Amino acid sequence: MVRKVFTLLPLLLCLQAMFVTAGNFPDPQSFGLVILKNYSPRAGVAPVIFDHWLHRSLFTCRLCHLDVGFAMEAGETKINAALNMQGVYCGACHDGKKTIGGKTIFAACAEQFSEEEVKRCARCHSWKKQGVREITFDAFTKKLPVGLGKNIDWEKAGEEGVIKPLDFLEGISVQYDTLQAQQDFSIASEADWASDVIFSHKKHALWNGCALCHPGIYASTKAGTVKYSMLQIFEGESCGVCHDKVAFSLFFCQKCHRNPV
């Protein structure tokens, strides 16, 4: 079975390239969309819509997935109202006190609330509701550079200073020494139909630090010791932990394979 998949992989990638060339890109608005519904239906409220595009403009991935503690697998973080009110998970920022960019972040949950405050609940518990979100994708992304398929070019946004994501939260984050990032290096492709990959530690460390990838995703930092393939990546391992979920889609081959595939 595995051998058949490997045999078909070049064909699948070619079909992907045709798919992208035709303009059929992943929907930018729903890319990275997470529906939080472990407890909401039981509590009689709509599931929470979490937009990575909004939070990614404000915070690094490392801050949320290491310091705050959100798991990187769907359904694994058991978020509930009680924990939010204790200042855990969403409540680490959404406490009605912290400010980002001069604006106070609304509180996530409360034991008692007025009828008027129910509207605040709907800002998060907004699944299948119309007109309850304060920030819309179209309005928000007007200030951000876009790339292939009108997806947000986060790399360019950071380079141009359009966004300056926070990497430290007082009382939550631990100050760590900044390591000198390695220079870009080439990862050899074993397929004759695909060029080598150019990997940048600097670009990844900007968002992830070191600990988000090592040792959780890549157990070793020694060159050549970790083996992986496109099959694993498509199955959500290695690079696929982030790419095609919240980082740019695997449809965009030339983002990694710098020469035409």
Contents of the next structure:
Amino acid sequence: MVRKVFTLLPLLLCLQAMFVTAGNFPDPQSFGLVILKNYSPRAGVAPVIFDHWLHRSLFTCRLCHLDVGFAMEAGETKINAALNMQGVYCGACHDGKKTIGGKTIFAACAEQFSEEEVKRCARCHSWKKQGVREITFDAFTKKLPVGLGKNIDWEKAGEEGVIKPLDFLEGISVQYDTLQAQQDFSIASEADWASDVIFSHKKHALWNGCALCHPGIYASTKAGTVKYSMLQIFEGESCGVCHDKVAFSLFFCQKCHRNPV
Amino acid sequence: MRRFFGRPCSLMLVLQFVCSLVLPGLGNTAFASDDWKNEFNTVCGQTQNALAFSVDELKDLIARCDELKPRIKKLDDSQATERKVFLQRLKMCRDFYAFALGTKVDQQ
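Please show me the structure of the same protein in the form predicted together with its partner chain, now that we have looked at it in the form predicted alone.
Up next: the whole complex, starting with the chain shown before.
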């Protein structure tokens, strides 16, 4: 009997760990959600809900965070209606003229608007409002591949051509030379229960280019200069700038620690 | 004839003088406005290949970024947002070239 208990103990511990981490799996719909409320409440409108799942299916990270100039930290850009109306930030695309997939992108903000046009405000200013959003998560993501934790597998979606994110915005983007991606490399793991991290420059540069990560997030490429720790990453440093916020969750260990131990 | 060479003629001369002062100025303003953006696009459009550049090429790109900075800073208040966005973009671009230069020097 005692032997049976000891045999089952590792399995029970594994199951317990799975349930604990399952509780931490992000909800696919709210993953990457940003609430913009720097100025909205003062202006008497609901805060803006920004869905990364919608925008990242259409644009690369670099286009918005480098070319358009959105900060990587939520709330840091200090977007307001006046800026949008000048054609920057949200207004860089949401100008009522640009099109995507044959559809005109609605204008972000306006100084004067009719009663009918108020509905347009609610397309973004929709915090705690039910049924005002035109594009819903379930309908939009129906055709996208699902990965771990029922989250969207963006990497696969790109590889399969289900999404083709734009990397150039006329009048705003720089026409970049073709990328010469650096080779993949491994980062040694000090834990014996986790394999080394295989880092793919190609996959990351496809979405981010080079200048979004270097030197701001990664200041050195010298092997061994930076000591990574999961604690720091969970606190939002290095990989944690994007992962667990917008890019896949840090609980999906095997996405980085790819090889079996 | 006298009418042609008289008051109207003076008026034409005055107009010509004003035009000679204002028009080239307008032309320069439009050109200058495009000019810094063209330079920005040329300089910062090469970040993808930065690690393939030589040390001298990278130093030249950094110097061009440094020359561009005061030109963007000079944009008037009507372009304050553009100024803010492009200064940030220029910083990221310049920092990346400096990073690539550091990497190159380390490799040597």
